[in-house]
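In structure tokens, one chain follows: the form predicted alone.
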Amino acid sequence: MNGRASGPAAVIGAGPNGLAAAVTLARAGVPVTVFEAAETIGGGTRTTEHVMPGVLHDVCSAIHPMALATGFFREFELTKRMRFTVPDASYANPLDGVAGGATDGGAGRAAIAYRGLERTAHELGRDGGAYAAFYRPLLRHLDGVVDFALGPTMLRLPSDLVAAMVMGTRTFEQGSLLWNRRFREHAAPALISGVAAHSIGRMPNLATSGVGVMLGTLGHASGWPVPIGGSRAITDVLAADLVAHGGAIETDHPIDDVRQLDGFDVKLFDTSARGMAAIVGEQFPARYRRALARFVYGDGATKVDFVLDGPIPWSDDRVAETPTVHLGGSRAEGAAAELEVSRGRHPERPYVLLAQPTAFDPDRNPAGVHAVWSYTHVPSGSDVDVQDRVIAQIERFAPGFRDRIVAVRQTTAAEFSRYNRNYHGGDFSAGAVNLRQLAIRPTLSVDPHRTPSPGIYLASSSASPGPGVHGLPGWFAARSALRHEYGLPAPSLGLGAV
């Protein structure tokens, strides 16, 4: 330990990672204040009436695969503090054709990922056995897989070597030219690559594959839950716990210079890596500043949200049973679209990620109103209008969708970067998800959340284990600060803890 700080801590940014860090510090008895530049807290978990008055849409994240399975939220007992709906079906990938015309998972019948692996395999027909064989060992070693993929650093011995080996071999298979080796039809591989595309990047590649393997495994384990009341419900319970343990939150309070925080012994940044560097400036050693400058950002997202006067008229009715829909067509089509984005182009048939929460949280909005959330990938900083392309891609699998639109709002990647300082060019991951930056996030270190400057920590998804609503970078950063700055152990986070 290099010190015994006794003064207060500041957290810059009130997204889920910043709030996770603040809750952990406050639970340990550290006075903590959270500074948020925006007028409302939440970061990637805001829910507002940004399309139509009286209708709630999630501004960024909407469905939360990691909320039920990862370490921080499990210790925090999130499911005892708020309600989720966990549908039997986690996600769907529609394919072309007329619904009901095929029985083998081929054209015209959407691929559905149920929590039940065997049910999923049964509906995939001839590829069902191969699909089940892919996921069974991952589910058998679920805790080890989660620990390996979502730990504080990749530079550590896995807690479950078998889990690490299974995760590694599956990731290599689906991240290489071997990715179609075990499959003969279109549905099963489309189901896997539709999830991998969440990370934004060329396919096949190891980084997108690793993300897809992790999220797909959770889809067949704890499921992909819908938060009742919207994503802001997660923010609300974190903020309530922080305040209950003596913490404070100041909104509309941007921090542009670290000298604004001279009254705080410890500072934790729920900002992008470069955002932290800009605020801290020369208080960082030159070598560390250069390392942060090498940290790269990925392509962006343009969001297109809708209000409909009825449910989406999917060609395959089963798609309505899933909260999340991947609209990219076949694996080859999805890969081609992502390749176009990586080359700085806007594909005519883009990959579209769509969430339809109304059926799973019917009281969120007025009766008869269906709020639909969607985004598509675009080159970094894009301000191109892709609304018609997104509508056409939905209409492709849901004829009549266009006729049900009551209101629509597009938020371009360029607008996203203005909305949130961390979203460089519309990159909501606060740093590209590539192979190098899975292991070195943001620098090569056994404690990547701790910077070389005393009392300064990175608590955002620019640090390991990366993006997702899981609170883990904030939790890891706070535990490191407690150990190194205050000489305190990590506190208990559950409802029964004092």
Ligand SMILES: Cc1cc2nc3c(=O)[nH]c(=O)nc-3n(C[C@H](O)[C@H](O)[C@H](O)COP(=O)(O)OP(=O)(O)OC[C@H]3O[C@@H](n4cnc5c(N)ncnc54)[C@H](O)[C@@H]3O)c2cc1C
Given for the second form:
Amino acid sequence: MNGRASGPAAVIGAGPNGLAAAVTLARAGVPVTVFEAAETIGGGTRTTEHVMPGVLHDVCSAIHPMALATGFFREFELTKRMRFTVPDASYANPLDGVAGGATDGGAGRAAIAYRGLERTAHELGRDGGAYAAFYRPLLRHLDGVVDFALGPTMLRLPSDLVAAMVMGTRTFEQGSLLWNRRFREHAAPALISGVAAHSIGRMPNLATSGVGVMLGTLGHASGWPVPIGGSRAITDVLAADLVAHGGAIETDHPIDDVRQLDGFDVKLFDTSARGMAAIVGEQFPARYRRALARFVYGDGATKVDFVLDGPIPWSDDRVAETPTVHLGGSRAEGAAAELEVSRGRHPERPYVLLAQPTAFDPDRNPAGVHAVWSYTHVPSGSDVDVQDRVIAQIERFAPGFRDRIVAVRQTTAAEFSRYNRNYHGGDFSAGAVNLRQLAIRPTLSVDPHRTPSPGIYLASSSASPGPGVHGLPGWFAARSALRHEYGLPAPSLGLGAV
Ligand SMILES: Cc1cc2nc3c(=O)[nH]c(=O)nc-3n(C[C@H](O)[C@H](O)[C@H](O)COP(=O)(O)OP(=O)(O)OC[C@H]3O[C@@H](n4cnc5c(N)ncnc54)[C@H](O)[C@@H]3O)c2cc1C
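Starting from the form predicted alone above, please write out the structure of the form predicted together with the ligand.
Zooming out: every chain and molecule, the one shown earlier first.
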């Protein structure tokens, strides 16, 4: 039914998806209020003095490959509203100096993914040609790959069939026991696995592989940018646009029961699917409640953030040129660590994801202060202290790191689940990223953001296309609501639009 509603809309949650949904509605002329449980807006895009007064750290997201490359933020013209540094090097994977572990067999040489594929291939030596052949067709069909991987649902005909086939075959190769087929050394496979491990899960598997192929392709295309001022800059420009278009934001205002929203014709939830089910309760048909209950949550992350009195002393100096570093050693070692986590254990040598923004955003913090952000995967709900293991893993590739630590703060998965209601057990994807839940997120539907209850939409990363700061679930949910509830077309989001 089209054009049924004419009254105001409520958005529950002010993460990037909630704000993307609210901006889209407000620009279409719908009166919209955003309710945020926390004292501040932003969800996974907050930057605070998290470790030490006077030093800014991103609490959750830090690096934004999807903010530059995907539909919502492109239409919103994000890069004209705030600044990013896009370094030549997207990410690095330090390695031990084992034979065949590096192009020259030298001690501690890293594998580095530059935006330039040819430079990357050149530095990978013997496997360079095979690595370039893996990514070249993906880059040739970049728009189709992004559209296929990050569309409103995977249950639709791809806009570029060749892109979908290229993505599918490469995802299959790197998600199966064929994953070492084209490589002879350790560096190229470690580089690919280091990205795949962004989504938590055993490797090889198709879901982690798909995420890795997509993020790796972006690393060789638009790059992995660092936002100037930290991730909260993204929140700030979204909120400013919302308010400029008549939207309102209420912080410290948790929604626990849908009856709190009486008076709003349309409700968009930037909560987890489980959170939405609890709030809406019996207003959802029993069948839909059962489907939401089948949506599962994954393992978690524990974060360890540092303030240093100097840059990280990497064994391989080139690692200082990359904002993102994957510390898992070889592919086999990274896979072993992820397997441990999936078995409910904490690996001795964990896979650590590290961001070092200082060199790329030098004015964020006082001169001489280096903010370092890192996290590692842990079993769901973990409150185990992994700080020493994370430090040891960094120290392994950067001897002397420990001596530069001025302050450190650990945030366990259990603490994350209290910090943000969407992160059940510390799962910051608001739902496991497995093959089923990539295709069916959160339920089987060609319009998965629209629930069977009139006027209720799921706008968070529990809905397709899943986690990451891209605003897409929010944008898709809002567009569906505009079409079905208000009978309105999607508005223009650019700076030139009124
Ligand atoms: C440690 C960590 C590192 C990450 N690194 C990156 C990265 O580098 N790059 C990247 O792209 N992504 C990263 N992510 C993931 C990214 O932050 C999330 O995918 C993204 O923030 C999801 O956006 P969202 O709007 O769906 O939900 P969220 O950002 O989680 O926002 C949801 C908001 O809703 C509020 N809320 C929930 N329930 C209620 C309620 N009942 N009433 C009112 N308010 C409610 C919450 O308080 C929260 O503010 C990271 C996440 C974490 C935790």
